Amino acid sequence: MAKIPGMLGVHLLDPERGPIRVGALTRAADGSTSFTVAETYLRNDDRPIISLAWHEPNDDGRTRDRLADRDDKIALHGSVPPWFAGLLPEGALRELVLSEMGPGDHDQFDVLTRLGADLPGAVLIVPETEPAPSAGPLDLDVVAGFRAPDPKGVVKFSLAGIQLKLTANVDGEKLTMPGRGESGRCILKLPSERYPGLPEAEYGAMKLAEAIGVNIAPCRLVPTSAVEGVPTDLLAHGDKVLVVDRFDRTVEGDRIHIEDAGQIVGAIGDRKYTMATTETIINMIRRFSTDHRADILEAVRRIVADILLGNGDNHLKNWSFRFPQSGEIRLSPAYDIVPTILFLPKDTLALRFVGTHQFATVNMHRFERVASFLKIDPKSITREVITTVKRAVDLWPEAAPPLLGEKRAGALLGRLSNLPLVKEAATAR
C-alpha cells in the first residue's frame, strides 16, 4: 500500500546551545525511509555526537565519513533505519500505542513522527510537513520552539524495554502523567500479570546491586494509589510501582543525550541478544568513554552483579552512555537489573561472556581473558571481581530478605555457594 511521504526533522537538544539541526528522516511512497545529515551539522567543528556509531574519536574526518555514509542510513518496507528504530517503543508499550493510534496501515515512521517529541535522550524528532493520518489522532504544540506532536492518549513518550511502563512526574506525594508539551522525569515500571512481584524483585536487585557498589539509577517502590492519569486496569496486577529517576531528564526539564549499545551496532528485536557480546560492551567503553578505566571497573561490577543476582536480561539495550556535557561521554547507571531465576529458573546471561552464556561457568579466568582482550592489568580487573563478590557475600545475607522477602531472597543466597565466582574470591588473597 502506498504511503503518505513526508519528512522528519532531527534535532538535537544541547541545553547550551538549543536546539541543533541533525539532519532529516524522509518517507517516500513505496514506504522507503532514509536520513540524510544536514550539511551544517557535518560542517560544525563543534557539533555534539548523536551516536557514537558515527562518530570516530581524535578523528574528525573519519566522523564525517560516517555521518555522511548512507550504508545505515537507508530502510525499506516501512521500517526505519537501525539508529532509528532504537528509539522506539517495543513489546507492551508498543501495543498500547498502536492501540491508541486506532486502525490502519501504521508504519514505524508513523511511531516516530507520533511520539518524536519525547524519546529517549536529548533527540527531538518533528514534522516538517504535514503529519500523515496514518500516524494516528495527534494535536501540535511547541516544544523546544518547535511545532511537535502531542498525540492523543496516555502515550506521548517512547521507552525501549518489553515490560510495559510510562512516564511521569512527581507532584507532591503524587505521580502525574506529563502535560501538554512536558517529558516525564520518572520511569514507571507497571505490576505484571505474566510475573507476579516484579517490580518489587527488580527494586530489590537493584538496591542489592548498590549495595556491591554499582552505579545504579536511583529508584523506589509507590504505591499504585499515588499514579494518577493511568487507567486502573494498567495497575491492577499488583500494589506497587517501581519509580526509576530519568539520567536522560534534569530536575529543571532538560534534556542529556543518552544512546544505547543496541543503536551502536544497529541491534533491532531480538538481535539485542545475538548480535554482540559482553566484551563488545566494555571494548566500547575502552574506546568512548572519557574515563575508561572507571568506566570499565563499573562494567565489572556490573557483570558480576548480573551472576551473583541471575540477571539474565541484561541485553544491548540496558547498557547506555551518557554524555552529560560536550566533550564528556560516560556509561550511563544500570538500570533493569532484574533477577530473571527467580521467574525462569533455568535463565541464562543475555549476552555471551567470553564463550558462554551459563552463569555456572563464569570463573575469574574469563575475566582474566577479557582484560588480555582489552590490554589492561589483569590484576585490576580480578581485584575488582574478588572485591565485589566478597561485599556480596558479607552483605547480602542480612540486606536480601527486607528486600525480597524469605523465599525469594533464600532462593537467591542458596545458589551463590555453588558459584564458581564466590568459591574463587572466597580462596583469594
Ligand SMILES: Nc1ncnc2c1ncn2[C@@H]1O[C@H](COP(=O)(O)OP(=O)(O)OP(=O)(O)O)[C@@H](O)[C@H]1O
Second form
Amino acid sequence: MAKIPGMLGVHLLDPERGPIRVGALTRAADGSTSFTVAETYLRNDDRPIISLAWHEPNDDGRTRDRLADRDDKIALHGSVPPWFAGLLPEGALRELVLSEMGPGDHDQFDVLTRLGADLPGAVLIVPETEPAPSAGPLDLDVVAGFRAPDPKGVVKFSLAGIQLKLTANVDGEKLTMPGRGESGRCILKLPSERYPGLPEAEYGAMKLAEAIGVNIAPCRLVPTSAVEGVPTDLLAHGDKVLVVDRFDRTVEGDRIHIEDAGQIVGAIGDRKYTMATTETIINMIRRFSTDHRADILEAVRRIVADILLGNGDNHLKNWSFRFPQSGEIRLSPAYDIVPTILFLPKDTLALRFVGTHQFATVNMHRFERVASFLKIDPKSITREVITTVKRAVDLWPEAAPPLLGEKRAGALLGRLSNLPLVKEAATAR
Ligand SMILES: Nc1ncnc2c1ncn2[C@@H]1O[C@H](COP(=O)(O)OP(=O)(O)OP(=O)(O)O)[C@@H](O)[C@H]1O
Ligand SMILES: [Mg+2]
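Same protein, different state: after the form predicted alone, show the form predicted together with the named molecule.
Zooming out: every chain and molecule, the one shown earlier first.
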C-alpha cells in the first residue's frame, strides 16, 4: 500500500553538548526507507558514536567510510534499516503498540515516528515533516527543544524484546508512568500468562548471577499493586513485577547511549540467535571495549552463569555496549538472565559457543579454545571460569531456595552437580 513520504531527524542527546544531529531517516511512497548520515556529523572530529557497526577504533577514515556506506542503511517493504529496527519492540509490546495505533497499515517507520522521543540509549528521533496519520493518535510535545510526538496510550516509549514491559519512575512505594515528555528510569517486566512466575525466576537468576561476580543491572520484585496508571489487565497474570533500573538513563533523567550486539551485526528478528556466536561477542569486546581485559572476564562470568543457571535465551540482543562518556566504550551491566530450563527443560544455549549449543558439552577445553582463537591468555580465562564455578557451588545451595523457592532451587541445584564444567572446576587446582 502507498505510504505518505516523510523524514525523521536522528539525533544523539549528550548531556554536556546538547543534541547532535546524526542524519535523517526518510520514507518514500513505496514504503522503502533510507538513513543518510549528515555531512556535519561526518565532518565532526569529535562525533559521539551512534553505532559500533559504523566505527573503526583509531581509524577515522574507515569510520567515515562505514558511516557513508549505503548497504546497511536502506530497507524495503515497510521495514527500517536493521540498526533502527533493533530499537523497536518485538512480541507482546509490539502488539500492544500496534493496537494503540488503531486500525490501518502501520509500518516500522510509523512505529519509530510514534515512539522516537523515548528510545533505548541516547538516540532521539523526531519528525522533520508532518507525522503521517498511520503513526496513530498522538499529540505533539517538546523534547530536548524538538517538536516530538507524545503518543496517546500506555506505550510512549520503545524497548526491544519479546516480553511485555513498561517504563516507570519510583515515587516512594509507588511506580508511576512517566509524565509528558519524560522518560522512565526503570523497566517493569510484567508477569506473563505463558510462563507463570517469570518475574520471580528472572529476579532469582539475576541475584544468583550477581552472587558469583556478574555485574547486573540493579533490580527488585515489587507487588503489582504498587504500579499506578496501567490498565489492570496488563498486570493480571501474577503478583509481582520485576523492576530493573535503566543503565541508559541517569537519576537526573539524562540519557546514556547504548546499543546491543544484534544492532552491531545488523541481526533482525530471529537472526539474533544465528547471525553470530558467543565468540563474536568476546571478539567485539576485545575490539571495542576501552577496558577489554575487565570486560572479557565479565563476559566469561556471564557465559558461566548462563550455563550454570540454564539460561538458554542469551541471544545477541541480550548483550549491550554502553557509552558512559565520550571516549569510553564498555560492556553494559547484565540483564534478562532467565533460567529458561525451568520453563523449557530441553532448552539449549541461545548462541553457539565454540561449536556447541549444549550446556552439558561446555567444558574447560572450549574456554581454552576461545582464548586461543582470540589470542587471549587461556590461563586468565580458565582461572576466571574456575573461580566463578566455585563461587556458585559454595554460595548457591544456601542462596537459591529463598530466591527461587524449594522446587525450582532443587531443580537448578540438582542439575548443577551433573554439569561437566562443575566437575572439572572441582578438581582444578
Ligand atoms: N537495565 C536496563 N537498562 C537499559 N536497557 C535495558 C535494561 N534491561 C534491558 N534493557 C533493554 O531492553 C531490552 C529488553 O529487555 P529484556 O531483554 O530484559 O526484555 P525481554 O523482553 O525479556 O527480552 P527477550 O526478547 O530477550 O526475552 C533489552 O534488549 C535492552 O536493550
Ligand atoms: Mg532480552
